[in-house]
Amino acid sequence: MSEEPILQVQEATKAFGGVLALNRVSFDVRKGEVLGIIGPNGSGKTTVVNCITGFIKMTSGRVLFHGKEITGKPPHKIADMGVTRTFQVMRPYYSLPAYKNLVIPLFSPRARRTGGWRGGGRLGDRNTVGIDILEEIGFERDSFVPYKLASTLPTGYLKRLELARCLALQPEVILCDEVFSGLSMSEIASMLPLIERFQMEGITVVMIEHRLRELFRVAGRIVVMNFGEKLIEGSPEEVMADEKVREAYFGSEEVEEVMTYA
């Protein structure tokens, strides 16, 4: 992990009306590192990310990455810069088959101008290259499974469909927003590894969650959010041993539970 911020976020402001959704929220997120944003619901967590990828447009503040301003920029031109995000209301092409999927964005200009996934130059069969995608992210590449309409998987698979589409493009960011959200534990056990290794393969990696035994596994810097406000911000065992967030956000016994075993 590098010490140079990737993706910077810097007095970001978002007012629906007069409710205050965002209040001069700023952090930092350092190249190759998974970062966890957690916090009580309509705290502003999604708020964020949805100003930070350009689906909505903030009120003041602005956003960077590598230093350059991507404030206001919509969200499609945001993905081809390398920051992508998944949704914790999935969105996947749900009449056409997992794989097709992922042949979509292996039609970006991002893909074509990197050279293919993984720069490998494999745009010749997108349907091949989505396969091996799916393959990657934990569909069993010998099933059935890839070729099913993604209106008939379950949440674990379009779960990891989500990831996979963000991975079509080459990211340089993914930005999960809940993404162990609906799984059991089971499945939160084989997608931790998926994480890992994103950021291992230098992807830098922003996670929203609520399952924070879970997040604390993979996550090195937590920011903690409340009522639109950055509350904190430190390590798993700083920011849970902060009597502001312990107030806030959980009960006592609720946070002695989740460090015991993180």
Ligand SMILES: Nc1ncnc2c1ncn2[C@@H]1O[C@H](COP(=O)(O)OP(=O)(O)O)[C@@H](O)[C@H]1O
Given for the second form:
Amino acid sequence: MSEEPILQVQEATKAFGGVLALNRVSFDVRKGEVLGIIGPNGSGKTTVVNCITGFIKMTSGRVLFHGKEITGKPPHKIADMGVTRTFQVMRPYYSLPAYKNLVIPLFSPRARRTGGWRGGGRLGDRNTVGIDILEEIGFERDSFVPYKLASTLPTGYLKRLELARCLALQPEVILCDEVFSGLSMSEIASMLPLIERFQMEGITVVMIEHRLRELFRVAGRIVVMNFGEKLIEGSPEEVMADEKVREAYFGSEEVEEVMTYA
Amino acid sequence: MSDEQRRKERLDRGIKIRSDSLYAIMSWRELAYLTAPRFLLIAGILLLPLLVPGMYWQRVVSVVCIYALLALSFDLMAHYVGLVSLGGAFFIGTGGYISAMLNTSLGVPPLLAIFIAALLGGVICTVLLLPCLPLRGVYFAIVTLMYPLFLARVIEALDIFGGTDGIMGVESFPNRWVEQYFVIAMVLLFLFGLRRLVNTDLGLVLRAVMDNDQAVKASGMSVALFKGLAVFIASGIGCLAGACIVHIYMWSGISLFALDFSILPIAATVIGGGGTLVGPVIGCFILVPVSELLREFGTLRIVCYSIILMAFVVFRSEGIMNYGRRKYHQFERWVKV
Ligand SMILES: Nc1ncnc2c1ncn2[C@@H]1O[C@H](COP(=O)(O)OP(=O)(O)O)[C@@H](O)[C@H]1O
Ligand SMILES: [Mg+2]
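Swap state to the form predicted together with this ligand from the form predicted alone:
Complete assembly follows, chain above in first position.
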């Protein structure tokens, strides 16, 4: 893994009215790594993702992608550059079957441009490509699941559908906002290999997670946030050994449990 | 058995399932099942000018077609992109004035002027509506309603484009048959064209913009671009209708910005069934002649009108087409719960 940063967040600050949701948060995401972002609820993790992907405008600070500034660009431009995201509150097209959900991202300029076997459009029917992507992400191909309406899919499949939307865009970076929350242990276990595969395919992954044990299996570095500020950044062991992290807000048993694992 | 203990079960007819994809058609019966409604509609509309008594009712057929175009434009925006527009009058006025001016000042022949007016008018309306695209629901509707009022007052106050007298001496269609079949052809063209469009991948994206614009942005597509495209198509159709009107009446004036053009297409969509495209056209074929028949009642017309509309909203809110489609494609039966 290179040390070269693909995404740089510099002094990101966001105020909602009087509330500072982010206070001068800076970190780098290195090319090809899996970076974890952890922190208690309300610590500003989703806000970071929203700022990076342009869904909300930062009050101040900068975001660089490949060294070029993308601060303040509209969300569709940022996605078009290959910085994709999932939503913590899932946003499928409920009235469409699962595979039709992917026709929409496959219609995007980026998917058409980047082509490849997943490209769709140029290489053929977007419906078929959609089903291929769903299979890749863990929908059983010959079952009826890819054809079911998104509104009838269980949470596990909806989470996968969020990832599939990112994949359809041939992403360079995927920012996953709590893709494991609400899933059972076995579901998470079946999704972890996906994250590993993304990494092997050269996709940089940023994972916001509450499930530390699972996160530490795939993430090389961790950023810890609290009250809108970055507390510390480092390897899982370093982070968990830190007094501030241990005492400030993690339940001590949980830390012990995770530590024995890491 | 009381109502609470039973519910209506609906099952697709086997023939409907078999004929969903064209290649699966095995027999004439299935082919007929699939194409008969379409064929009846097309044949009915094409024969209508020959069947109606006299020139007065032929003119009514033309007017029906004008409203049908507006209703198509409304249905596309409202049910496929999620923009509720009261802009019928805006489109009619813009298209009408452009075509009238092209014809009277530059001598462009009507049939050519109509198409130029549709394109140019579409561009103008889209540009004027562009700042309002992020608005939702009733706010967008209000803006589209303000434009025609605004433009009418501007024309009146500045005495431009003929002022209150309007533009006279607009050339008519070569003859009434051309007029009649031109507007009919336009209705059929846009009806089937739009039906095809909404079933393409582009149509799917448009619907996605309506359902879930955040996910569309996250998919790397500009929501404004697709809304703009849809508004261009819809306003182009509306302007085409407006351009036809001035050549039918050989006159263009501020009454082109009348509220009727905004309201009637919506009523027709409610009656015909929103989101079906063909429903609003059928709605116009019912509503416009009814309103002609009621003309002698004067202002009571509005009352009759409102009663019809209310009856539909209350008893058949899904509209004729959605109701008819269900009856055609599905068995219904009561089952115990
Ligand atoms: N759109 C918003 N408007 C106002 N406050 C917000 C908004 N989004 C987030 N916040 C506030 O910002 C803080 C951080 O929220 P968030 O980033 O969602 O936290 P996390 O994802 O870490 O749980 C919270 O205090 C939240 O109430
Ligand atoms: Mg969050």
